[in-house]
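The chain below stands alone and is given as structure tokens, in the form predicted on its own.
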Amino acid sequence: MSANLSGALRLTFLGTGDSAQTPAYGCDCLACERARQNEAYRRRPCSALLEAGGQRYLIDSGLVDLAERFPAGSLDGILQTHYHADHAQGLLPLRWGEGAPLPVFGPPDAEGFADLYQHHGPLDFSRPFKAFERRALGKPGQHFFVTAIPLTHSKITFGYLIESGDQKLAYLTDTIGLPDESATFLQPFRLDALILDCAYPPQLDRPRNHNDLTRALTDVRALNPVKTFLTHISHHLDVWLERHPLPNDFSSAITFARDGMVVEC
């Protein structure tokens, strides 16, 4: 499944899914049972592959069957937006193997998650970005580059601004609405592609850690990219969206992500 905007930028969506995932446990609504019928609508952890510049880095680690999907030297790093277990949980087998470091970037976290910082292994977590931090990935040449975009979240979370060439990708989830600073930071930027956290559907009261459609859209409007997509998708939104079409000014520009889907810009 490929929504190809062409260039430079691949993303492949890997998880779709909030912490409960879709089928979500002892759940026998419309998207519950639907995923267990087709595998094509279930909702994995939210993570993706990201590929720039010749390197292939994840965003987040919460699929726990990694050492089968990406073997020892198929990854350049990984890029941890935070350290809640439903985006950490697959690193716990990886720090007991063996071999060359795999670098894994996130937010400062002194508490980090379970014990993974004092069993770490072949894991190095010892260059956590600053908020606001441009770092150069990649070789000489081929480098691309990722920033790191303070998200609202209950717990310290990154999002990243990835740029190759003239193309801009933002990937945001875990976040309830963005902050000012962050906004207005990335308003300049003309996004080709923005991933945006958007798990419940609209509710009266304001989330607690993750956005409704409504704040979702609120911070459509405020970024404009040319592309959306939304992630960190629970199977209530689910729900919602077969009885509720989104409004006739955004539908066409976006896309409420599947496990498997591909971004190209």
The other form holds:
There are 2 protein chains.
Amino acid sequence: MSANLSGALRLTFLGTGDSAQTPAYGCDCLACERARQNEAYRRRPCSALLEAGGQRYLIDSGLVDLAERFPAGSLDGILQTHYHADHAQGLLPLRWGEGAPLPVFGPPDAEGFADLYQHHGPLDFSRPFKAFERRALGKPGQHFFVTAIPLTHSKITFGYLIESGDQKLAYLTDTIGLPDESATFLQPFRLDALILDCAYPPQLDRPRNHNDLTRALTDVRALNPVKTFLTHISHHLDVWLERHPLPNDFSSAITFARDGMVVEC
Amino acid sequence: MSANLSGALRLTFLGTGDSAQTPAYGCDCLACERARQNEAYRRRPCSALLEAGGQRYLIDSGLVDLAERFPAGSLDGILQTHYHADHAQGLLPLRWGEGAPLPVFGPPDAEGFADLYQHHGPLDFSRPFKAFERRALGKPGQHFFVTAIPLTHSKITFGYLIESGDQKLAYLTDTIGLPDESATFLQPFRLDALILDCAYPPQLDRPRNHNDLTRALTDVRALNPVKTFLTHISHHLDVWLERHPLPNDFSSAITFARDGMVVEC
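Now that we've seen the form predicted on its own, could you pull up the form predicted together with a further copy of the same chain?
Then the entire complex follows, led off by the chain already shown.
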């Protein structure tokens, strides 16, 4: 599945689920039962593969089969949005492995996840981003830029603005809304693709730590990207979507991401 | 693969690896390469399924596909030896699931693993064992007994003595040697099966937190079980075993466990 925009940035959704994943343990809702029957409906821990500048970076590391998917040497680094379990648990076995250092660039979280910092093995946590820091990555002569965008979550969290030539993509999970400073920073960009946290169906009360659809669409209107991909989707939202169409007054083409979906721009 | 002893206790090794597992990330040793070629040589996180008294208990929860292997309702509980990542990481997604409480009986570890206690969902950590506490489990009229045996590790850890009728099995990981009190407690039993930590090939210096083969065999001599199964095996030990036979002066039949192996007694 490829959302073709043409070019130098390629992002593959490896997981589009929330912390419970879909199917969720013990849940027999329509979305969970469907995902048990058909692998295509599974939602794994929210994460993506970014290919740019001749390099490959993982965005978040919650998949539990990273060693098999990405043998040592096949990644240039990891962009870590934050250190909650469903975004970091896949690192746990890697740190007992061998080989060249694998840089993990994340927010300056003094705690990290579990005892990862204490026993880090080949994982290199030594160069966290600062808020709004812009860093050049990519092979020599093929640079692309990554800027850390502070988000609103229960643990220090950065989304990432990725720029390669004229192409611009923002990956913003986990968050509920956007801090004013981050919204102001992003507004001048016309994003080719916005990837955004949308965990829940519309809620009357402010949801905890994640966007519901209402708040996600508010951010989409504010940033007005060319294309939007909603991710970090709970089984509750999948069930809700079966009965509710999206409002259709958007200039941004809105897609609910699926595991395996590819965005090229 | 079944080590037939006949009867009421059945233990299936779900994982026999150490924290790095086999294959280990980035490692190209004989054991790791062999495990990449042939699934039968893989060593997953150290854990087992105990079937006794008409019930099913997991011993440790480091497997990362627990929801698929053990759908809600298929386990009666979890006997947790300790809360290191490779023994507890499989619980991380389960706690965001739904359904009836799943008891997790472990040592009284104030910290547990990551934020599991804080966000426990259907996992019930409320009844940890005390040292040497003996508890009756099993369906009414089919009781078996579990006694918590303190071990020597870098985090509070209990092995478990399982008794069903005349059958006795001890599962002792993670440990280096045995505390005197635990060795003294176990010596009067003639164990039908001893399952014991043996992570490393023989070491000159005292190894960290786990038995090497020398220390494991010392415990085997002391406890003199009918059968011994060594587990929590590192890739380093697998490589070493390719070139070194076991000493053959044991009355206990010693087996290096493999994932999927079954012990019945």
